[in-house]
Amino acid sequence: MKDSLKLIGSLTAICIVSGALLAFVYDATAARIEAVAQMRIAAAAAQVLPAHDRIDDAIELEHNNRRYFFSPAYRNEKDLVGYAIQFSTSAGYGGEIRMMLGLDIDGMTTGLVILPGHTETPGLGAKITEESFLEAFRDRPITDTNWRVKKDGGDMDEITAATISSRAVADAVMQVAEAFEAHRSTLREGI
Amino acid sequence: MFWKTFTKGLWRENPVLKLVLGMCPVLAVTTSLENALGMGMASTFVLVCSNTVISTIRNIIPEKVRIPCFIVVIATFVTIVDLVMAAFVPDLHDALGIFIPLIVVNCIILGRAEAFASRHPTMLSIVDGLGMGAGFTLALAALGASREIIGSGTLTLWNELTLLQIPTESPVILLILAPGGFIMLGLLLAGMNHFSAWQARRAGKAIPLPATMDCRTCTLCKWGS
């Protein structure tokens, strides 16, 4: 009994002092953490969006059981320029990958890009980051335009070798067009 | 005294290339240089603090619940590592990604806490951890650069220092694929080998042979003659 109290006792200390040192670095890296994630949304609404000086927090919105946050963009701190969508997709070659495409308020798309942190195989589907796939989703009317690959009898290329990439690239944005046009009337105003 | 402990970590007792523990990170991470590099470090660290408070506390620590108590000790700290990295090298850690998390179980760092922060003291254990991490870090930064320059085709440092440039069109992707990882230790770990059936020959030493080979497959005891 004694044995196992001080079993108990020991291991008990180990842990309340690692919560202890736990929390104090949680709360020290806490909001700075929450900025990098900040910056990283903001650097990557410049690129697919046009010019703008402010951007509000995601409107979080759910179509088919997925999730697509669109965060608004203001010029002039007041006139809606368009929304950064982020959304993410598990169809590619390796893991999760994490994109954001810019639309403006004519429903036109103005950027796509892949976030940092994908898996796809190097040199092959990690192609889909390039300019020369990502252009083809620039300036298309969101709801106009059949998003799928060329392969699926949509309008868009694939890379050569890197087919299934380029499909859940392609399809994902498609199901943002449709959630976008399921959920047109509880975004605000213009679009 | 000091100093050997120190050694033994990055040659004699190397934890990748002759213990050849910790394989899951040295195969998944050394895709690039960078990334060898941020884990090497991100181990050393939680080694050395391991290391530190377990050989402190390690009269206190009943036997029966040492390992739970080594685990908890391990985890807070690379959790900490985990939580600074996420806030201050974002990038990094997002190429680290689950390894990070997956020190934890790194055999290395129980190992080293088993088999010698609980039976030495505190300041021959510190030793201990930064040569072990050390020799980790440095097998870690060779697998990393050579599958780098022939799968990639450029050695950079911080996505911006470019150290070396191979003018070529088509690097060799396999390298940085998983497969290339396999051949890549696997070279490595020959030339090691070779390396020291030379040296012992030279010195006059018996060869020490590999215990799972025989004469059909091996030829050690040729390599210097």
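These figures come from a predicted structure and were not determined experimentally. Positions refer to the first chain, counted from 1. What changes on going to the form predicted on its own:
Of the two rigid parts that account for the shift between the two forms, the one holding T129 holds A162 as well.
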Second form
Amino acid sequence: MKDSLKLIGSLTAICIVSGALLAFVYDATAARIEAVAQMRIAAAAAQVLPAHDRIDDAIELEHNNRRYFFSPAYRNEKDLVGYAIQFSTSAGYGGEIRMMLGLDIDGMTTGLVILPGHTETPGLGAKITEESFLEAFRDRPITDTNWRVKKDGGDMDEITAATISSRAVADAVMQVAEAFEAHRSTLREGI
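Coords for the form predicted on its own, given the form predicted in complex with the partner chain:
Since only the chain itself is given, any partners or molecules it might have are not part of what comes next.
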């Protein structure tokens, strides 16, 4: 019994010290991790938007119980050129997929980027990050495109052996199209 109490005491002390060290490391690195995440989001926005001088803070919209973040982009400090739209889907094969879609003021897509952190299958579903897949989402009218994969009767090619991942991305973009159409006037007023 005495040995058991010593063991329990030792393990408790180790857990307390380990927990304190983890909390210290988390506190010391949380701000830097957040800064890196924000830099990645800004880089993705710059990649999908038409030429611009500045990007304003995101306008958060909710549509069909989903959240979208529309960041307006300007040229010459006052001329709206489009939006960088951050959104996600949990319908991927490996779980959540976060994305950034560019949209010009005429309602044409200007690019799509899959943000870091997805857990799609390497070599299969992870091909959603490749340019050969993403280029299909560029230069398309947001509201006049059937954003389903061809297997489901839509306009978008799916990745062979990764239909779930392809479908998740295409369906998420379709949801963005619906949100954009439903909130187009709100977005214009928000600027």
